Amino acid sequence: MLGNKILIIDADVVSRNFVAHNLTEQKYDVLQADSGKQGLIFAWRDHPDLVIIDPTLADLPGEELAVKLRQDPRTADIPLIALSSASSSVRIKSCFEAGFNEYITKSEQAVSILNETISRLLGHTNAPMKQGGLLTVFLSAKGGTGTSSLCANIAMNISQNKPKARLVVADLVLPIGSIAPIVGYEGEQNIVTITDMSPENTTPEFFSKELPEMKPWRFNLLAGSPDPESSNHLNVGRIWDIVNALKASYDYVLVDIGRALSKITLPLIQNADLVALIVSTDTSTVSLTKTLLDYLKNKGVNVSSIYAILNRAASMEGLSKTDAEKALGNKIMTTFPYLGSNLAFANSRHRPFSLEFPKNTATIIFQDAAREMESLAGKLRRV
C-alpha cells in the first residue's frame, strides 16, 4: 500500500473526506478533486495508481470523464472505480461501458467492499494466492444442490488420503453459514468475528493454532455467519487477507461459497487452484449452471480448473450424466448416486458419510473424487 497514489473525484466534500480518511489510515497517498475538470488535471499531472469517481459530477459526467481518461495514454490503464449513491441498472451499465473497472454503491458496507476492490485492482494480493496451500472453491448456481455436504465430506476424505497434511474448511455461504450444522460446531468463533479482528491478530500463526479442529472430520473449521443479522456486519474487506493467511497456515484450503457468487467471492474463484462446481440433475439447475459457467469463462476462469460434480444424492430422477454434459457444454468429472436418506442421516449425526456408511458405494466415490481433486489441483498449480 505504501507508495500507491489514489485520486478521489467527488463533489460531495463530506463523502470525499470520509473515503480519503479511510485510505490515508491504510497508508495510501491520497489526492482529492471536487470536479471532473480538476480531476482530469490531477490525473494527467500526478499519475495516480487508481482513481475513485462519483459519476454524478455536475461539470463532467463520470462516464465522459472515464472515456477521456481511457483515451489518454497517460491514464489509459489506470483502474477506475465508480463510487456512487445512484444504484440504477442503467447508470451502472453506462459506467462499465465507459471504462470503469468496478461500480460500488454507497452503503454501510461500501468501505469494506472498496478496500477489498482496491487491493485486488492494485494487485496487492494476487501473488500470495498462487503460493501456500492449494485452494479449492465449492460453488453452485442454485441452492439445494448439496454443495456444503459435498465440501465437508470431500475435505474429510482428502485429509484421510493425506494424513500428514493440514486442511481447513472456510464457510463463506451468506447470509447463514451451512458447514457448522453439518459437522456439529457450536462455538462462537466464525467468519464475522474473525473479520472484526485487527490484521495484526489474524496472522497465519493465529489460524494455525486457534481454529477449532473437527476431529471426526479431520479438518479445522472457519465457521460461517451464524445468522442473517451477523452477516450484515461482515467486514468483507478482510476476506482476501484472511484466505491468504489460511493458505499460509494449511496445505489445503477448501472454501464453500454455496450460491453466494458476488464481487466478494469472484476473486477467490478466479485465483483458486480448483473450482468444484456442483450440479443437480433437474433441468432448471443445469440451465442456471450453464449461465454461471459462461459467466466464469468470461471472467477469465480457466476451464481446466472447473471440476464439475453431478449430484443426484437427493433424487433418482432428472438428467443423465450425458444429457447434463451436453446441456452444460462441459465435462462432468464425478457423479454421486442417489443416497436416499443416508446423507441426511449422517449429517444429522454430524458424522462424515464415509464413516457412517463405510460399505456404501458413495463412500468409494467420495474417496476417489477427493484423490482426483487433490491431484488435479496440484497439477494445475504447477502449470
Ligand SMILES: Nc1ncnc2c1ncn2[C@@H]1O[C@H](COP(=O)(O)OP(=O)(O)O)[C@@H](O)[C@H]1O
The other form holds:
Amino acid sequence: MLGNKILIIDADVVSRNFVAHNLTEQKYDVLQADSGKQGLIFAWRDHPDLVIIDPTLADLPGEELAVKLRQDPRTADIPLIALSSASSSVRIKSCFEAGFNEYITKSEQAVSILNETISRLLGHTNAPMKQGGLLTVFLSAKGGTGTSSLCANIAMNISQNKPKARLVVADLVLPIGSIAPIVGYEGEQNIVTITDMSPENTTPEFFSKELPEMKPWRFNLLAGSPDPESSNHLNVGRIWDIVNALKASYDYVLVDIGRALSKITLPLIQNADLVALIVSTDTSTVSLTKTLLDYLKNKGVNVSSIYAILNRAASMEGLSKTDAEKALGNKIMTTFPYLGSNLAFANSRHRPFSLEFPKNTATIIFQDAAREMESLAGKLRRV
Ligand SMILES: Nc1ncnc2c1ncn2[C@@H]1O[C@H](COP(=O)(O)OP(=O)(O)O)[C@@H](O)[C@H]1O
Ligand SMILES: [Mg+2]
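Given the form predicted alone above, what does the protein look like in the form predicted together with the ligand?
Okay, now the whole complex, with that chain kicking things off.
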C-alpha cells in the first residue's frame, strides 16, 4: 500500500509466511528475517517503514531488538509492532517499555487487528479522526475529582440541548469503569467484551444499534471494564478503531478517560475536539494537574481545546478559582460548587443531577457548561 515497506522478524517460518502473504496482498513491500540479528541488519540497511517482531526470538529477545532499533537514528522512529504467541501481562509490559508501539497476540483475529494497526501507525487512518461526531474526552490528574459524575451529567445536558443529536458516552477508565454504576447500567456488554469482538462486527451500524440507551440520561453507553481482571484482558489495540466507529455513528462522542492517561488514551486526547480537564480544589490535585497540562501541551494538544473545570469535590480544602488559575497557568472555564451529598445521592439513584435537583444552582452550571462545551467543540472543529 502506497509503497510502504514492512519488515517481519520472526523465526517461525509458517507464521512469518502467513503474515507476509497477507501484507503482500495489500500491496505492501515485504521483507523477512528469520532471526533477531538478521532483522537488525535488514532494518538498518533497508529502512523499512514499519517492523513486525515476534518478541520470542531465540537469538535476540524482541525487547533487546527494540531497544537497539530505538537507539539508532536510522530506525529510532519506526513503528514497531510485537506479534507474539505470548500473552502474559509481564511480557506485554516489557515490550511497551522497550519501545514497541503495539502488542498483538497471535490469534484468529490477529490478522485484522494487525492490518488496522498497521494502517493507523503508518498514518493511513489517522485523518478520519477529525471527521464524524465531535469528540470530547474527560480527563483528570487524580481519581475522585468528579470526572465520571461530570462526564455523565454534562453529556445528559448536551443531549437535552440538542434533542435531535445522537450522543454516546464511552467509559475507558481502567481498571474499573464507573459510568455504568452512575447511570444504572447492569448489562453484560462493555469495552472488554466489545474489544474481544471481531473487527468486522464492530461497525458504526453495530454501535448505532446495539449500545444500550440510558433513558433519563439521553445517551447511549459503551460501559467500562467491570473489574480489574477483565481490564487485564482488554484488547487495547482496538480502542482507536472503536472510537472512530463511534464517531461515524454518533454526533457527540464523550469519553471518560479519568486518570487513565496512557499510550492508548494519549492519541484520543491529541485528536479530541475538546479536552475537559477536571481539577478539584486541593493543592495536591492542582499541582498534579499542572504536570499533566504541561505534558499534554508538550505532546501537541491544542491549548485552546482544553476546557478546565474546577470542581469543589470536597467541602474542606479549597483553592479559589484565581489561585487555581495561577497555579495551573491556565484559565478555568467553569467552577462547580461543593454539592454536599446531593451529587452522591443522585448518582446512587442513577439519576441525572438536574432531574433530581432542578432548582439547585449546579443544574444551571451543568446546562451552561454543556452549552459552552458543545459550541466550543464545534468552533474548534471549523478552524
Ligand atoms: N462538586 C461535588 N460536590 C460534592 N461531591 C462531589 C462533587 N464532585 C464529585 N463529588 C463526589 O466525589 C466522588 C467521586 O466522583 P467521581 O465522579 O467518581 O470522580 P472520578 O471519576 O474523578 O473518580 C463521588 O462520590 C461524587 O459524588
Ligand atoms: Mg471516574
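Note that the structure is a prediction, hence the values are computed from the model and not measured. Rigid core: the largest C-alpha set superposing within 1.5 Å between the two forms. Positions refer to the first chain, counted from 1.
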Against the rigid core, is the Cα displacement of Thr361 between these two forms at least 2 Å? no
Given a superposition on the rigid core, I'd like a yes or no on whether Pro337 shifts its C-alpha by 2 Å or more between these two forms. no
Pro79 C-alpha relocation of at least 2 Å between these two forms, rigid core basis: yes
Distance moved by the Arg16 C-alpha between these two forms (core-aligned, Å): 8.3
With both forms put on the same core, how far apart in Å are the CA positions of Tyr28 between these two forms? 5.7
